[in-house]
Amino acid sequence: MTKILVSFLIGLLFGTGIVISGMANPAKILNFFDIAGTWDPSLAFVMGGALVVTAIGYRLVLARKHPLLAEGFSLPTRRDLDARLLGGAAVFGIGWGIAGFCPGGGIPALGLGRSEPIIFFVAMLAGMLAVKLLETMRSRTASAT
């Protein structure tokens, strides 16, 4: 109960800080993308500012022998780039780019009682589901052979 508390509140969070930093407006996001135009750097301030409390709180906590609620670090061990990570790093910019949503700012939004959040969320949940299901038909189909 106490990992799904501290998760909620960290949810949170983050979730007002997107709020908060205006990253949760579509118009926002988009306008950082449209250099020629109506550029809006603020988006890069954000990122900037995200990085250096990620890079202080990466040493402080991998410092620790294991994290306060876990028994155990879950850190990624590829370093790898394969067709796979590329391709979905493509999508996932190029649906942020249409939309002015990312994950990070689409699912604060749906708080704001507008409809553009649900439509991006509705999309997202489908593109998720789309993609285990080919997964899981090509599994089948090499299993198969």
The other form holds:
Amino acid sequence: MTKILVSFLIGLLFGTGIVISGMANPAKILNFFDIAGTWDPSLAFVMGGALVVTAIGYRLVLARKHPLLAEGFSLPTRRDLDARLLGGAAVFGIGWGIAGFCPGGGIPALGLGRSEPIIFFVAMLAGMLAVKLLETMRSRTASAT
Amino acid sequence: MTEFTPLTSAFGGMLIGLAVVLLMGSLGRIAGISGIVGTLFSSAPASEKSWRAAFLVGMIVAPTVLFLITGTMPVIEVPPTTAMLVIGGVLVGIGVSFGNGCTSGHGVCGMARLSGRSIAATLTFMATTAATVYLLRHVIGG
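How about the form predicted together with its partner chain, since we already have the form predicted on its own?
After this comes the whole thing, all chains and molecules, with the earlier chain placed first.
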């Protein structure tokens, strides 16, 4: 129960940061990337602020033996660069450039009571589930042969 | 046009960073939003889903809490059409699934850890996002 309450409050803080920073606002996101047009460099300050705090905070936190409410830190261990990672990132960027929402920006926007974030979110889920379905089919074919 | 907001954007970014650090310090987890959503809509056990669901609910109520504190609801502007939201949304969903992360997981958590995979992924999606916006606004729409 503590974990759930703590997670809710951290999610609230994260969402508040997203909304204040402008990451939930597609017009601002798209203008950041429109250097040749109506450029708005604000997003660089969001990334800068987030990265400075995270880089320092992670150092302090990861120096501890374990997190406060869990037995260990769950950190990615892979180091190799593969086509799947880079291809996926490339496709994500194309989608972000078309819709103007990324997952972290779109979810707090769901709480604004507008239809666009809901349309984006449902479409994003469909994309995620399509990949899951494809991978399940692939692993079944692989195990059948 | 949108107004250039260096101070509020940096402040918002620092709150995002604080939340990212607190999640690592308490539950020991990376605050990658696409990963949190992906696990929630998977066959993972309930114990893996509950904290993620709570995190997302917290994110969704953030605008309402801001409204209660400041008295004004945050305003956004959505230039893309419905068709663009659908196509873009599907591509985002596919991309983050194959690429194992998005702006938060790779762009903040991974970059702050100097993860090579995250730096490569972030540079890649920033480049394709910029190229897509250029194409849509200055080649097709221009």
